[in-house]
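Shown here is one chain on its own, the form predicted alone, set out as structure tokens.
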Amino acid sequence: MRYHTPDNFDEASALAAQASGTTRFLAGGTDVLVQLRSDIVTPDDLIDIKHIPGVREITNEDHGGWRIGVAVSGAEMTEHPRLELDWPGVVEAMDLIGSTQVQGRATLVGNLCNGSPAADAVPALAAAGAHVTVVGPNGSREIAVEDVPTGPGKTCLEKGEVISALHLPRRGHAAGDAYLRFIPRTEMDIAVVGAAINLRLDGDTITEARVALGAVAPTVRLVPKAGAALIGSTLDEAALDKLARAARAACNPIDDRRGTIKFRTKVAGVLAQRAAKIAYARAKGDRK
């Protein structure tokens, strides 16, 4: 195994493009190192991007949004004094991943690129309208978060491409987001269903809404019909009922020992309703 420590993302991309065997990028390592030790994968080239300048920084961009470096840990996100005020749903989703020790290493981009349908951070990022900057042999491009995973363990990234940053949009006024998941245990488990809501108000009326579901399809699922069910409402019972129906209709889960298709589909509607109520309250000024 060849271990590389590139000085910038262009160099990291070139190393990956030239590699002929199995290649892995190392940012947090909570997935890669576990796979390596378990003999699930043995990279021919391990490209450590933690030493590239800026990868551990959380910065406010000129337009008011946020840039999150690819090696920023969950613990660093939780401890940031301002990020959680803008995007509490994204931060709380990341905070659900693993133990305290894992939180010190796990990254948003790692959670995204692992390609798990049950990833906690990805529905919250998709609902937020987040995107990533990707550096590759042909230059850079921007990709919406929901378009990155293409199947279990798979992404849309091409050979030689590496994510260089993750971007959250400007929060603005009268807006809120939330993420909830169902797990069999009280902590440190994989989501059976996850639901994320991001919305904006004009007075008491919802004017914008994005809904994303996790663990109910091969990839995270952005559900435009569920968002549309909320727009124009004050989150009354009729809107919540439409939301649940749209969320359930978008589900395409599997039966396994952790949950049946019927159970996952029902829970998706319930969690979407609960997350919507939290996001609505936050948009009204309740930051809990």
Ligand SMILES: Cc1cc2nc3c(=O)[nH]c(=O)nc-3n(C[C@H](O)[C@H](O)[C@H](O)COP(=O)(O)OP(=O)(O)OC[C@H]3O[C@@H](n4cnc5c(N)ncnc54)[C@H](O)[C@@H]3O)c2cc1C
Contents of the next structure:
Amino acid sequence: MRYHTPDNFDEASALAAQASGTTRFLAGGTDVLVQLRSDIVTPDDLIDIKHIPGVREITNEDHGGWRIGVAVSGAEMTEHPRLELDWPGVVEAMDLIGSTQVQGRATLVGNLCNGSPAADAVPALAAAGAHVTVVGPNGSREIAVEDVPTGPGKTCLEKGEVISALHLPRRGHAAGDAYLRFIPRTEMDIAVVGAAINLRLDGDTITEARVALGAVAPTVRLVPKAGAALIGSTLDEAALDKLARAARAACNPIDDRRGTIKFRTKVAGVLAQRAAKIAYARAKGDRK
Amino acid sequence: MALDDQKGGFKFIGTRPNRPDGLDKVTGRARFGADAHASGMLHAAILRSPHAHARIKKIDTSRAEAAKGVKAIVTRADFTQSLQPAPGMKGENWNILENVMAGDTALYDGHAVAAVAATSALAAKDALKLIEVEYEPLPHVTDVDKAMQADAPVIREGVAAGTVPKGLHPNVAGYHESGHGDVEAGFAEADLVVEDHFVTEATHQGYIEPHACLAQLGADGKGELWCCTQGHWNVQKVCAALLDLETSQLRVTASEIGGGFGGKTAVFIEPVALALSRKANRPVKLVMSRAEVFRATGPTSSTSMDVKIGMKKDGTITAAQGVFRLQGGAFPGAPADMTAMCAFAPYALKNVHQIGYDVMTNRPKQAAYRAPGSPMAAFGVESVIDELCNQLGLDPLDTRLKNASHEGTKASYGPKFQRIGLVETLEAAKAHPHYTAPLKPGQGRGISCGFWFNHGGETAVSLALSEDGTVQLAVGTPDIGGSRASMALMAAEVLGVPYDNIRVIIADTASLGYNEISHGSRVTYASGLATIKAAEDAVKKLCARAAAKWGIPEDAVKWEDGCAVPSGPNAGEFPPMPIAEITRKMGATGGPICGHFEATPEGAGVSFATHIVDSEVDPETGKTSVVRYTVVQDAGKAIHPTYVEGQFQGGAAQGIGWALNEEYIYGEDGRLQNPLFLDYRIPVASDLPMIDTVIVEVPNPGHPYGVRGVGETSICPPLAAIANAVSAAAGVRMRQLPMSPPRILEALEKQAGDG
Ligand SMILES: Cc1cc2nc3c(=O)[nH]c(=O)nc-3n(C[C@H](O)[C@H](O)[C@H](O)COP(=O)(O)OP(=O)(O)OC[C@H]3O[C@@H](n4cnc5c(N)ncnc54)[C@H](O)[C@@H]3O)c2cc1C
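Since the structure above is the form predicted alone, I would like to see how the form predicted together with this ligand looks, so please show that one next.
Now the full complex is given, and it begins with the chain already shown.
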């Protein structure tokens, strides 16, 4: 195994492009190192991106959105004084990952690129409308978060491509997001279902809504029909009912040791409703 | 809280000093199994079957042998050839050998087939990939009911013990039947009879320290073994049998142990490490991964059970009957007899009948797990009693009190109970504020009783006094629950010296006579009894030295508060002679002063518990939380109340995991799907409420201070108590464990559909 510490993303990309065997980028390593130790993936080239300047920074960009460096840990996001005011759902989703120890290392982009359908941060990012900047052998491109994963453990990134930053849009007024996951215990578990909601209100009425679900399909899924079910409503019973139905209709889960198809489908509707209520309250200014 | 009025004038017993191993453990100084090192040490790894059942046609180790760093490879051929299979438990050493290293057939996913020792752990692991095994997969079965059906694949012919009735499937390895009275007549007398079917899944003991050992064995047949085990004399005996050694030539030292709960009473890796060491002529260290622990060490049995109980309107049980099928993995030995015998033990019954089946499947050999077999029985029985109380509108505690076993009751499994404390636990539960506390909407309360026999067993203890009057106490039962503190307290009580002046160690196999495993909740009872007797032996010798000095007869001296004193006015006027004064001169007054005791104490008192649980169920997701938990248990006498409470709480915590989320999940391919803590869900700290404890003390007449074992009984009631609470909260009877959210939601939907 070769271990690299490039100084910039072009170099990181070039290293990955030249590598011939199994290649992994090393962000927090909470997936990569675990897979290595348990003999699941032994990379031939391990490209540590934590030595690139700026990767640990959270910056408020000119247009009001946020740029999050690819080595920013969950703990750094939670401790940031302002990020959570704008994107409480994204921060709470990231904060659910692992334990205190894991929080000190795990990153958003690692969570995204590991490609787990159950990744906790990804539904919240997709609902938020986040995108990533990708540096590759043929220059750079921007990709919406929901387009990155293509299947369990798979992403749309080409050989040699590396994500250089993640961007959250400007929050704007009267808006709120929320993420909930179902696990049988209280912590240290993998989502059996995850649901993220991001809303904007005009008075009591929902004008924008994005809904994303985790662990109910081969990838995290943005569910436009579930969002549409909420738009124009005041989150009344009828809208919640439509939301749950749309969420369930989007489910295409598997039966496995973590949950059944039936269970996941049912609970996806329940969590979508509960997350919607929290996002709605946040959009109304409730910051609990 | 210990009952103060029963303290009986003890000075040390019943106090709560810090445990002697505390500082070692919190500073990392404690040496666990994997902390042993030796110069020139090799590292070992084990190759395991990926198949649930497969004939091993060929093992080619040539490529692995040629790999860099590889020093030895062993297969079954490197173990004894002199053991033979035999029916039932008669061939147990052969069974252990077969489990430790597969013979011609791999019997479960994870079954060891070969092992490598190499210069690094990585080299050993890499070499495993070079061993070529040719398998011929065979049909497999992992479910207990399916394993008993006519078309089930046979795990091994000729295993059935003599007690197994003719005509059963060859996978039925053992059979137990007992009871008294006439159950049919009893059911006819009942106003209500409830009969139900219950299922529990296999759960793992979940000790945090994986099995680990360091072995050294020379061509001269002399060996040294360091390992984490609940019983090193047993390891010594088994390893000697599996490797054709003389028992005494193998010295075994038990390391600190990071949990066992019964799972470290068995032998898995030690003979393999010894065989590798013998072959490589180097010390060999072998440490299991967590996945190996799950795949190849003992989970408990899964079960399928039928329970039928008849009751009168006033709550009197008229008859009880149970059939308990235990899945024990690919070997005989599932505790079906224990399950059957414990099932109805809390109740004084005129008519009772129980049957247990020990059934083999393609799974790892089950191992003891706290009160092996009893918790599952209680789940079935106490669920049915709960249902009867619900349907007849009876209070569940009063009903249990009405039927409770007491001194003189003919137990469901035969003998007459001596003094027991079930009624006292029920009364304490009834008086506890928990029982009458209001419940919030969506919450339910459950209660259950539980029973375990407890055990005595072969025990040897030795105690040596130092010149300064301090004490070295050597016991042979690995400390799995704070027993060194309890031993020191008991020795302090007899000797009258401060607790801190006593150093307790777990001696190696060369230093004491045979000590049975730390199992059966026997340590504080049996090693405690032996410690008291050994201390009394030393006291007698101390008194003799004082008598000689004073020139009076030995029986004119007694021991008081750490001093020899004249036994009465007629003995003469001498000032008290403190222990240190006697020991300082012991070299010149007759030599070292030691006390020892060896016996097989038979008076372990049985014990009972009653648990109260409140739970809350989210009807939309099926998620359960345990919101309040109270354990009431008879400890006989709590030597160190804090560690008694720890045992109570630990049993409840493990019971919560077993009841709610823990389970071995097998795929169609017969492979274990969740061999990691990620998907094998033991409770995390935030899943648990504060577990309240009440220590009831009804002294055991078989122990000088009244001790009853407490380590196992605490896991007997939780499954049922939680199931009763969850059933009440959800409004639907839960008959299958674990009560995972999908199962609860399924039950709710089924009920809504039926209603
Ligand atoms: C104990 C424990 C608990 C966990 N709990 C959870 C949980 O509750 N929820 C959850 O979702 N996950 C959980 N995880 C998984 C893991 O922590 C998360 O997925 C985490 O976000 C991964 O981030 P990382 O920085 O550690 O990624 P790494 O392990 O460093 O990388 C993960 C993957 O992303 C790729 N990658 C990393 N950075 C880039 C980049 N800049 N460009 C392109 N590819 C990149 C790597 O090549 C690799 O394939 C847990 C892990 C552990 C060990």
